[in-house]
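The data below hold one chain only, encoded as structure tokens and taken in the form predicted on its own.
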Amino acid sequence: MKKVYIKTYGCQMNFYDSRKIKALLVKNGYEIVGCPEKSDIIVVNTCSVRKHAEDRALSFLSSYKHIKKKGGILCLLGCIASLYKEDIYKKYDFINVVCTPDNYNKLPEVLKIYDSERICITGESKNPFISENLIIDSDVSSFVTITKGCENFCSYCVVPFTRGKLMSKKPEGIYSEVEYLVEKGVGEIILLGQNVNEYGKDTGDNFSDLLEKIHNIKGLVRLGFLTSHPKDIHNALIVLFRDLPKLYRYLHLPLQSGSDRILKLMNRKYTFAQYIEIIDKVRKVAPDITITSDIIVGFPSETEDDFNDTVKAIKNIEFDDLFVFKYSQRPLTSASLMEDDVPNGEKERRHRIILGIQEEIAIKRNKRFTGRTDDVFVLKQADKKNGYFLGRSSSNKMVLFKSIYSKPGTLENITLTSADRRYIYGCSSC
């Protein structure tokens, strides 16, 4: 029996994706692994959307070069892989097989019937989701893969050139897995894709429809879902924040940018003004509601002017946390045609500049839920503080509570006494 090491870089979808490759190895006789120095085959499936995950990615693999001299097999997976496919092979001669999302059910045969040429798997698939059900454990929430690839081409975005286009998952596959996940006690779900709202573009399905019925399936606790599009929100979706008690009062919407001018040479395909809008729609339905974005500072040709525009933007709305990013220029993407001249040294001011205005602003957005009571989802007892557990409120935010017992994958009420940054903290009989 083959041992398989896997190391996951990247986003959610990543981790994902990895946890359905252990599964489709194990059915197909392989066994997984927890040291990689134990393994015959490291895995290593990473994201491209930044070059820091590709460098990190490239970096572990050549350290373990030692296992190919001894007859192992170095496997590349992910975004990294369809960025570059066999030209991967003229820098890093240490990797052995290269192999894209889209193949990833290929994998396990691959790897069976490998001897000593490098093989690389590239190319679109029709079926391009694994079919097994994750292996659980004792995991109470799972994310759960509705679409694969993206039509947008935001000018920055390698993820159309890295996972192809838009292709939603079947609704009953979705169901099926969803039921087999609450089955084996997962109580938390959430939907992944690169953008959630366009689920069904190519089938005729629907979003909204899809959320209403995965959350009307009996024994699930809690459904969320990553990432939306400002586009493509619409007011079908915007009310189920009100009428579905089981979603999270969450919304992950991206920014990017507050200046018109250069959401248009993202190619965003919205104004501010716009998506103000569907803030003010989703804060009128839902007022408890997370909000939350991302912002790239240091895009080709921001200006002082620019920045200010997004840090204004940044006050105005209060989100309640941000991922801020200094612009990287990724290989195919239209932007990498622009100029990259905002200076490093610029965009590390610009980016310390937004984190310091979103600290405060953060930990004010928390504090506004002490003093009350709430219904939090168990999802494990804390690590390195006896007597409490870690829970997800009903807006999802994360709340460190004391308590004598609680159950994991459960609802349990928690009244919120104080906030900071990271955590609302709160006990189950105060």
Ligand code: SAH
Contents of the next structure:
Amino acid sequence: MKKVYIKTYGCQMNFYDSRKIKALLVKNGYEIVGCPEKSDIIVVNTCSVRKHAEDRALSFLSSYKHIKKKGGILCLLGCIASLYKEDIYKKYDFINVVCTPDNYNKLPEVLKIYDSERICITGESKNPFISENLIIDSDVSSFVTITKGCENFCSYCVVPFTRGKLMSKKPEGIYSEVEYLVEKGVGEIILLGQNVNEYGKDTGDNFSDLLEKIHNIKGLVRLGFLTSHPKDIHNALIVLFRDLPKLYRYLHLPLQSGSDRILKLMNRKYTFAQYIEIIDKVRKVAPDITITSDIIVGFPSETEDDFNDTVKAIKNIEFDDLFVFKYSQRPLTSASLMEDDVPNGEKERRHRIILGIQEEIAIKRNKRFTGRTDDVFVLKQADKKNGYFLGRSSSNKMVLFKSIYSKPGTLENITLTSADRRYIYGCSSC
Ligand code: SAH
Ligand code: SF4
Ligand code: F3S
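Structure of the form predicted together with ligand SAH, please, following the form predicted on its own?
Now the complete complex, all chains and molecules, led by this one.
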């Protein structure tokens, strides 16, 4: 039995893919191990969204060149494989296998190769989704990818080139996957797509309908979704935050910039005023909602004035949390034709300023829940000695609460007593 170690970089979709690959390989007689040194095959599932992500994955893979001396096999998957295809295969001759996401179903066969052999599989595939069910140990939460690809072509973003055209899974397949997971004890499902609200645009299906149907699956406790694009947030979706009790009051809605000039250059297809309108509507329907966002600083030509518009936007909106990224020029993107003219030191300064502002806002946003009670989805025991459990509030906030016994995968009514940057604290019987 060949032993495989899988290392994953990048977004939740890559983590979901790696778990599917694991299930597929186990079904085909491979053993998954937790230590690269003890494996025969090292598989690295990579991300290309920023240069730094690429560098990390490639340096990890290079650092295991020595396993080849013992007959080991090195395999590169994910977005680096899709972006550079044969070029990466030619450049790094120590890599045995390069395989793009659409071809993962072929891995059980491909990984049978000898250590002296090499193979590069980057063609299109009629069967890009792995249908094998995930292996559930004691997990109470699971991602379920419902679309692949993205055709929005935000000017900075490599994803349309790595993941291709939008392709939605069939609703029936999604229901049966969720039903299977729920039967295995999973209580929380997070639906995934690069732009999840576009689900069904290619098949005539509809995201709000899908959410409602999944919500009705018996035994499901909590439901969430990632990532939303502002241009695709419609009223039919917004009202679900009020109407579906199992749906997390949680929206991750990347803003990217507060400057209309930069938003236009980014090809984001909304203005700041339109973005604010959505936030207002959502907060009116679901006042307790947690809203998080992504910001890019140092996009080509971003001036101090543009940056100040972003700062103003962040102070004005008061997001619950933010992911802030320094612009990184990516091959094939339309922004790569623009000069990457904001110096790295300046990107770092802007990055630091936004994180600093967000720090205080995030604490304030967490504190607004203290003094209330909420049904918390229990994730796991966090600290056995002191009797703490970790869970997620109905607004998708991390809650650390004191309890003698709580059952992961169920809801528990918790009194929320205090909060800091990371957690809301509470107890089950106070
Ligand atoms: N599909 C999602 C997220 C895509 S990648 C969306 O539509 O928003 C996650 C985040 O990485 C993006 O929201 C963006 O903020 C950031 N990002 C993408 N490309 C980038 C680049 N070239 N440089 C810096 N950050 C980038
Ligand atoms: Fe990238 Fe834009 Fe697609 Fe998100 S919506 S994956 S940022 S191109
Ligand atoms: Fe990275 Fe690919 Fe996801 S570029 S963010 S792993 S889709």
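Positions refer to the first chain, counted from 1. Just so we're clear, the structure is a prediction, and the values are computed from it rather than from any experiment. Each form is matched to the other, and the largest set of C-alpha atoms that superpose within 1.5 Å is called the rigid core.
After superposing the rigid core, the Cα of Ser59 is displaced by less than 2 Å between these two forms.
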